[in-house]
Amino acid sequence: MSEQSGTNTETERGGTWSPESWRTRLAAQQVRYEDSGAVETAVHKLRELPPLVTSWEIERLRGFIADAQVGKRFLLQGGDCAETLADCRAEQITNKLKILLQMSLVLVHGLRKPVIRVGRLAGQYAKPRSSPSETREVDGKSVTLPSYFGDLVNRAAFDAESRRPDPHLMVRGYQHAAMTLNFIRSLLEGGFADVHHPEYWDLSFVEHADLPAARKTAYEQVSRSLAEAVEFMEALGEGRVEELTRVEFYTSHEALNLLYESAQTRRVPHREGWYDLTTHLPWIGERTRALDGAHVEYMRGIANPVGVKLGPTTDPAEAVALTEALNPGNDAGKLVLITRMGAGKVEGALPGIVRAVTDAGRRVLWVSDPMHGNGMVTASGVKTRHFDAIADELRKTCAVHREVGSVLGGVHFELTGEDVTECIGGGAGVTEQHLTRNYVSPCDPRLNYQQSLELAFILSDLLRNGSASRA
């Protein structure tokens, strides 16, 4: 049977909840539409459209996350900072999927455990902003317009019409998410076998002069070992190859626009509870995780596993309170805490948070996001991140979990399979001078293909040597 819409209200854990109860709360990053009738038309349309994902996929992911919480699996989550509707193209989707699968294979090789592959894909169309408006100089005059909140809300061009929030973009976002998911499922169903031949991978960054010789040798050895393993599996017969090439893939995005999320929140046959059927793993951002806010209110009532971003200003008691609000039953596989400290703040901020949650006996999956706390602006005003700072946060986060005795069960990256020049450093040798060569992100800088693959090797080494956790 297909997923069906449910009634409007229901008494759930923690009090009266419905897919619309968030409307009674303060909503950070709230979008103000001019035409309320157009909003209702768009929301009504979304309620009638088929779901993007299914409840059984969500429940399967939840089971995998429960395994990762106790060290039996590892979660790799990555993708664009903000998808655009224009990015719904075969080559771009293929490249994103390819780098995530290649990174996961490196981690499987290093960890000797299954990897859960989750993409920031098919819905990452909304972005929080530090200010609701933006001011620029146009033709010698100061012009202030609404900030660009992502293609789910408005458009990037700096003119009044583009920046006007357009509710119909929610429907267009759904349509492009559906096309993206359909293509991904087709690729996976077909095997997407090329990613299982490491000898074809682009490892040209190992030739860069700044990369230590020992690291070059290690990367080349891992690549050869992976190729030999694949050849061995292929020699075992066609059935084994098919098993190897078939992988499961899940989607995630920040649940920022609650009109969009709640319109696709439904009851389903033969299961209890409500499911957000826009994605498998929605998360709450650092700017929207207020305990009395609309986003926590919405997320506490859905059956999906949910994530929460925690920055360095998070009070340990607040972190515990969030786990209680979002997972009052302390159920396995329900909650993912994504820490984003910044390399210089990990050692001061993270231990207290991890200890408080651990001492409270809360079941969570600890995931490191080493991207968002390490932003910087060059002297010429270009927003970037340094590869070394990203790797350093990973190392320090691993050390904290080892010291506390908790399990680091995943990572969360902003990356792309393209040859962009948005983050500096790494074996690819991107410098500040290279940033203007191919900087195409509409929001935050992303790791390129080579930087992403190199980071997978570094992470594999950290985890293989027992620096990440004690399962």
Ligand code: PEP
Second form
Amino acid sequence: MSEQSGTNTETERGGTWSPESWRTRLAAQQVRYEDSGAVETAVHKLRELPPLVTSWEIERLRGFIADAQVGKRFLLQGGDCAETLADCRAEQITNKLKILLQMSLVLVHGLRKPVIRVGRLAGQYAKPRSSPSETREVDGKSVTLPSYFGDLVNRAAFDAESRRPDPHLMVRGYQHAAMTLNFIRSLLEGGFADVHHPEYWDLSFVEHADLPAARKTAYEQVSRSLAEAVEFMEALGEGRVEELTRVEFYTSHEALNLLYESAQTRRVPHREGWYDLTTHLPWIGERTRALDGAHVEYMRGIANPVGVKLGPTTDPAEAVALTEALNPGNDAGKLVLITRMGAGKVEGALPGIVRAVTDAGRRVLWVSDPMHGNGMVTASGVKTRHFDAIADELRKTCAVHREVGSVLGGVHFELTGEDVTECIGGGAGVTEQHLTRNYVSPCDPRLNYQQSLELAFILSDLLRNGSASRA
Ligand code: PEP
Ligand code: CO
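Alternate state requested, the form predicted in complex with the named molecule (shown: the form predicted on its own):
Every chain and every other molecule in the complex is listed next, the one we just looked at coming first.
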């Protein structure tokens, strides 16, 4: 397929848009590269390279999101806070895929509706930071360096060379995203998600987990009925099983580095508009969603479905204005609003936002990110999140949507398939003392394998019954 660059296009509102028109706006969270020639070389290279995803896939996802907006599907989005180039390894990718597939199976079972699986991966390499610089004591001296902005921009090690923004990392990020995607596509194509492979549906961790008896029994029941469903499908015959269990997988990342995104933004033959072909579902972060800023300018012109994070300080009128700027035609499947309020703020902040968007008749998919409003720092200075706060935000968010009459159509988690100790709580009993045991994330703390699966069960209960025994 040939995907070409082209010239400017007129959008319904907001004047002339082009993949580069964001350059005329203020871009929050951008870094200064020392060598503008090297930036040009990297961007040129990215323009020449083939796209990572196709417009067909993007349009298909958009159709699924349209279904989710009216409660016919549910979106599960998850992955690392910051993906790293070093983690582009078979085991890590396989484990991430496995946990997302298992969670989706729990949700399909509980909700009796198809689940759209979207990884925060194959490009989740750029991170917004609360401060542009970081100061540490090194050999008794106070040293200040640029913050770590993700592997697409600079490196995490605390030395001047690592923290220097390096334009070539954009090309390296693209290459690692391509390798990640290639492996995922091969795994899925080769039957990784096939029900004949026990790693897809085996939830036997429950037998060994330290969980309350009632929840354990509930898990065992789900596990048994999943096994029965698989047997039943097998009895229907091979072809049918494959058809019923065909797994599709989509990618997403925060579209923070607009040089990277716009270099892969193209027109495609036989379709209208421009596509960001680095990912299926790019999103705008809480720190970069200014209405007149560069990120909204860039995202308003692309044909992909786009997400926007909304924190507790979001003014309801501003949320409506964002939906108008990003989806002027109020088209189905286009806009995903990802709310991340914090368990203590959901009930105060969310109803007004949901009501304003609903009353304005805006079509959106409401997604809950119960991670980013629940960060805390332990007395010894470790960034963590409590499982109970995460579950509590989910419970309160479900209640708000139920009250307003809107549809909570998805969730957004930071998670990993590894046995890390970054978030506190859950059945495995990770405590504050355990945090140093296997804390790997270079950015925000992630749910580990067991915590993720446990949350899928809680969520499934919440969406089905409006209550969950542990939440
Ligand atoms: C993130 O998703 O890692 C993130 C930085 O989130 P937010 O924009 O919601 O703060
Ligand atoms: Co994060």
